[in-house]
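What follows is one chain in structure tokens, specifically the form predicted on its own.
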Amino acid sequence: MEKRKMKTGAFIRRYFRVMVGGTIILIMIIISLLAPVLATHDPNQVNIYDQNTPPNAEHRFGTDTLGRDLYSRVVYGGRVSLVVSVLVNVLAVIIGSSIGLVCGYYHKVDMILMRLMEGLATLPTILLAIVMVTILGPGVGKLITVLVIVNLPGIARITRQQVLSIKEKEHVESAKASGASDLRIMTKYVLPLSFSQLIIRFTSGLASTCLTQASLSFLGVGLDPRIPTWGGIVNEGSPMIIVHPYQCLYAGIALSITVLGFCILGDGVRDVLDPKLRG
């Protein structure tokens, strides 16, 4: 019994952050999925007779300057933030790891592709995203494309560094000597050893992507203004923040909780997969 308690305690200590962060994100996902059920009004329904109404029994979070129900808009706003954050990081890890894998294995390709990645990495993330979104125009698909491109350099660099160290190891040399093709060596012997770093990068990137998407929405670029997003709600309520602070407050709290959950989850995954980086 005592050993079981010790094992349980060790398990909780090791995975505590993962469980806390995962629980927060799971709750936010459930709320977003159940938005049609939880929402009390159409999030885009305009009612000029209910403009700037403080929180009350009918409108739990109040209404904005157009009379739209803020509670319903906040509930629906999580859908975009969560979907965009997850899809962007999944695609960025797949594409970025492929680029890093090829660059780390082939020196000639490395001289071209990594120079391009380094050029992108020198530009401020939010500035690059704003420029690209402005050029491509609004739309969820275009926003995801922009954020994937913005995230590629970091992931490609991480994978490349892993490949450069792994490809010199004995089991890789043995595979080469046995006549294995480059593709087989990269996918079977090199890439799997980089998975832990890619998983850490994926979970840690969720928070930054969520913030970047919210920042773009706050600036009024990237998505159709009619689509409820937390950043867009804060932007719309910012002119009234002194008189009606609730118009920014609840969307800001939802965004903060989500980013906090992503950060805790990312730190927990890092501690589990790479204890040497534990703070």
Given for the second form:
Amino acid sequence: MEKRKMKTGAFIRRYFRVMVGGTIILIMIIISLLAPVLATHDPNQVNIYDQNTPPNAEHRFGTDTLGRDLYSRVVYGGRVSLVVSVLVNVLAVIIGSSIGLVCGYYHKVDMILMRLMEGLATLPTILLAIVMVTILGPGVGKLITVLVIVNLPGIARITRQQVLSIKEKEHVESAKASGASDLRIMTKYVLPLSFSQLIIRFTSGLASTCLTQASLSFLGVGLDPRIPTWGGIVNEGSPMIIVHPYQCLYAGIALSITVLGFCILGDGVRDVLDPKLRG
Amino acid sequence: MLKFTIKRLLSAIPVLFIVITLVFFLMRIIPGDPALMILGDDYEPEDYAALRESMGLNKPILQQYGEYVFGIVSGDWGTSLYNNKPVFQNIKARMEPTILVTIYSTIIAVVFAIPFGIVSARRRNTVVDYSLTTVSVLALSLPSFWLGLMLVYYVCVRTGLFPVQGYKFIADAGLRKALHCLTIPCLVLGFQHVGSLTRYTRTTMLDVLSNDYIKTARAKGLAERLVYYKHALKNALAPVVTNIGVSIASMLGGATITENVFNIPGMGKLAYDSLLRRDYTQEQAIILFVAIIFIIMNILLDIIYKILDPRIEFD
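Next, give the form predicted in complex with its partner chain, keeping in mind that what was shown is the form predicted on its own.
Full complex below, order starting with the chain above.
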């Protein structure tokens, strides 16, 4: 009995941050999924008779300059942020790790591809994202593409470093000696050993992608302005900040809680998978 | 040391070349004709032809690329499509607030973050550590544009202590006024960096503290204070300084978001405005300029790192 209790305690301590962060994100996902049920108004319903109303019984978070219900907009606003954050990081990890894997494995490819990645990493992230999004035009798919590209160099570099050290290990040597093909060695013997690093990179990337996406929406680039996003809501409220601060307040709080959840989750996952880095 | 410096400088050349190439092609994959975008819907065919000619758009792409690279190397970065001034002159005019913002917010970040990080590592797993760690996670989670707007309302508007937006150049209003305008924006930026730098200092300190020579220092009965500040901090300094340097490099490129929230006429604002005006030559120049600053900063950091920690070897 005593032993069992200790185990539970240790388990909770080990996974505490993963659970806290995960719970926050889970709540946000549920809110986004239930948005049609939770929302009290159509998030895009313009009402010129009800502009700039401070929070009241009918409009919990007030209305914006077009008279749209801010509570409903905030409830819907998380959808894009969550989907984009997760999708971008899934794609970036898959593509980035493939690049890193090939670069670490073939020296000739490394010379070209990794230099390209280095160059890309030199360009300022947010500026590069703004420029590319402006060039491509608005759209969720295009936004995801741009954010994936921005994330590639970091992931490629991590994987490449991992591959370079794993390549020297005995089990790879022996696989090579027994005649395994390069592809088989890469996918069966090298890649699995860098999984934990990639998962860490995936979860820690969620928070920054969520922030970058929101920043782009705040600057008014990347998405059709009719799609409610937290960054976009803050952007629309920003000219009114001096007279109607509530228009920016709630969307920002929702965004901050989500990023905080991603941050805590990322820290927790890192602590579990890479105890060396644990404080 | 000299050999190291020269080697490091030479290794930057291919990266620089790739950046120039990337920037050039980034601006050429724009769908449609840049000349058409500048002219808008209502234009004369002769104007169109003349503009294409002056922009060099009717030459083959490789020739355009060659001329572009040659221009960059020989110092001719082109003229702005918006105000016809040399792009570099426009950048120079926006440097002052960006440099001030960088210095001011770095000071804020360092003054708070380094002591926070050290205390956090010393009092590991105590209430002090937990509260400082929470503050730094919060600093990383609050979106700067929102935090900025909230401070505009709750500090600038409510108390009237600081101007809501804008910037006064040193030449017009003096350094004090200029810094006064930048205080709130720099607090926002600095706070963000406090978040990452505190975490980084803490991890690095803990990493160093787990070394054997720290055990030796403690075993020979050295005061705990000396162990921390003389033995540990000295070795933790190199990576921490590098981290500060990287954030300086990213801020020198202009804090696009913060400068837009507070309407500060710096590099980041210029980058954003040029994009809205479809001033591609200007945009190209800014991205390239920022990338070059970044490359130079990285070389400097490697050299500083080598001085602080001579054990390190770069390949």
